[in-house]
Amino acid sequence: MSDNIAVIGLSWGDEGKGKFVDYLAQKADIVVRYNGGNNAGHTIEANGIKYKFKLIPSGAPLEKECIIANGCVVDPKVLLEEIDNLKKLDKKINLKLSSTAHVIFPFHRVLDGLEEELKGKYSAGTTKRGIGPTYSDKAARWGLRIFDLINPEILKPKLEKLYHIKKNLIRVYDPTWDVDIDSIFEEYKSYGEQLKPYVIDTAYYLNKVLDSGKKVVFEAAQGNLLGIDHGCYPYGTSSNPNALGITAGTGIPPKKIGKVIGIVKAYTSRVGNGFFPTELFNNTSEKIREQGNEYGTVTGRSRRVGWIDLFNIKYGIMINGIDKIVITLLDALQEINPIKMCTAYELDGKILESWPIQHEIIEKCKPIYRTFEGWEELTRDKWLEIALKGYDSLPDTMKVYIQAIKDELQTDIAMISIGPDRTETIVLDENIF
């Protein structure tokens, strides 16, 4: 098997993938982002600095080679801002950008907001960053790509055609909308000039370096349950944030992907709309939200919080071919007592065999719980001491909870996170990479 690793969130995102991509990147050469856009944020804490990325892969703090692959959609303004932020921190910019990634334009953001409003109860609760409309244009085969962006003579006629199509569409909903096409062209022409040094054929490059023996971490945006094909449609995202999206999103054949690691949060959180079977609406949810800092990296909006749902995580383990799991945010459950764990769904008096992917069915299901004793509050210094001493120093009640997750999922645990920093990690499998 290849030495490469894919890092997949097994719930609705925000499982702490960024931290573990950063952790694994210590032994990697390249980190690749293969789906999504600036609707997905990753937060990393290392050496006293907090990094918040929307597009740039989580290998940037370690100055690893970072690739934004063809499966992503790119807002060039946001990407350039992130590059500037890294420069201000004196970080080496080691970035490669796919020539075939699609570009987000101002009219995509406008359409995103209009469409969400018109969908009513079927709205996904998007970040309104233009992600969905850009993927729609990609599927309709009239989207503009990074290659167009860096070639003004190609960009201008394509942009003019797309602009007039979008203008006519937007004016159906907002007759007053009008943005000068020339100003858009000049703005994006400038973006193209600044990004051109980073642009390559990433599929060719990745296959070449993988064949040479370099190690790669594939970084997903969002979580498995938000996937366009195997998530809770339509309350999800517009790409495949699962291992199934890696091949199409990078040009890497499946046999080169290597191990697939699933990130499991010790509870569940969710942003956006859609039914959430284990959601809590009480002081417990508020306490977990505050202790887990459950606020979006991109939008800052508070996340919905509930008990861990191992039933839908089992579905993710199946379709992603998960080799091992990582458990995160255990520290956010301190002083929560009791703690509950969903292990199955009941529908019309019967226990379901597998997670029902249709939201109309999920909304009728009743979660079946196991109950566990919680653990006491620990100081920051105590958590750091535990990280140094390892698994045996964890509170006994926490170890019971961790073992129950392992047993229910029938999947070995590679690492455990007990804090946001790279050092606050307990490694159970030293040979994970």
Second form
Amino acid sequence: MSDNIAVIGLSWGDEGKGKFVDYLAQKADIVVRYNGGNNAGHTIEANGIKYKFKLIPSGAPLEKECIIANGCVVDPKVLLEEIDNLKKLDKKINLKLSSTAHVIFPFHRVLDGLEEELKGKYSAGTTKRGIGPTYSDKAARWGLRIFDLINPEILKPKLEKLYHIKKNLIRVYDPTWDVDIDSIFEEYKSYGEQLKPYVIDTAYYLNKVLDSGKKVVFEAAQGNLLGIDHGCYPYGTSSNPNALGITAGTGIPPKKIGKVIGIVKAYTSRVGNGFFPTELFNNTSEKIREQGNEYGTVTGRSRRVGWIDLFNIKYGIMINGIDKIVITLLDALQEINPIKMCTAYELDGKILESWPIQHEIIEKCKPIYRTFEGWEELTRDKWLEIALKGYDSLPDTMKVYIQAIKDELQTDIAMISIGPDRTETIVLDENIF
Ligand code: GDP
Ligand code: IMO
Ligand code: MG
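With the form predicted alone already on screen, would you show the form predicted together with ligand IMO?
After this comes the whole thing, all chains and molecules, with the earlier chain placed first.
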């Protein structure tokens, strides 16, 4: 097996992928984002700086080589802003952008909003960043790629054709809609000029550097349950935010992926619509939301919170072939007593054997819980001190909870996280990477 490692969120996103991609990048050469776009928000805290990335891979704080691969959809304006932010922090930028990633245009964002309205109760509550419409155009084979963006003579006719198609579609719903296509062309031509130095054939490059022995961290955006093929359709996103998305999203053959690590929050959160069996609507959820700072990085929306759902995590372990898990945000459950853990679903008086992917079935299921004693509130300094001392110094009740997760999932735990900072991490498996 190769030495590479993939970091996958096992729920509905925001599990703490960014923190652990950064952590694992300490021993890697390259970090690759392979799905999604600026619907993602990945947070890293290190050396007193808080980084929030939507597109740039989470290897940037450590100045690792960062690759945005072909499976991503790119809003060039957002990417250029992120590059600028890193420059302001005096960070060395070592970025490569795939020539075959798809480009998000302003009309994709307009369509995202319109389609959400039309879908009514079936809307996912998207980030309205144009993600779905851009992936739709990719599948329809009239989308524009980064290669088109950096070649104005190719961009112009393709953009005019796409604009014409989109204009006619948007005007069905909003007859007054229009944008000045010449100004979009000029704006995007300029983005293309600025991004051109970063653009390469990343599939070819990645295969070459992997063969030369470089170590890669594959960074998923979103979470397993938001996946287009194996998630809560239609209440998810438009890419494969799982380990299955890595090969198509990068051009790396399956056998080169290496280990796959699943990130699991100590409770569950979800932004947007769709059924959430363990969701809480009381003072407990408010307390967890405050303690875990559960407000969306991209849209600022309050995240919905609930108990950990090991039944849907087991499903994620199967779909992704998870080798080991990482448990995050354990500190955010402080002073919550008791803590509940969903281990199974009941439907019509029977315990289900497999997680029901269809939302109409999930809506009828009743979660089955185990109950645990919580742990006390500690200061941030105290959590840091515990992280430095190691696993044995964790509160005893937290250790019981962690052991129960391991036993229920029958999966080993590689690391645990008791704070947002890189240092607030306890490594249980030194050979993880
Ligand atoms: P991602 O989308 O999976 O990368 O996760 P986000 O960055 O959107 O959300 C996770 C949030 O939790 C961020 O604000 C992180 O800084 C924070 N975080 C990560 N791990 C921990 C932890 O163990 N404890 C606390 N309190 N915060 C954490
Ligand atoms: P990270 O990478 C949480 C959700 C949206 C919506 C659905 C579809 O930070 O974990 P989209 O804009 O993709 O068409 O929205 O998916 N969603 C996320 N939720 N974290 C994310 O990314 C998300 N990216 C998309 O809220 O329900
Ligand atoms: Mg996030």
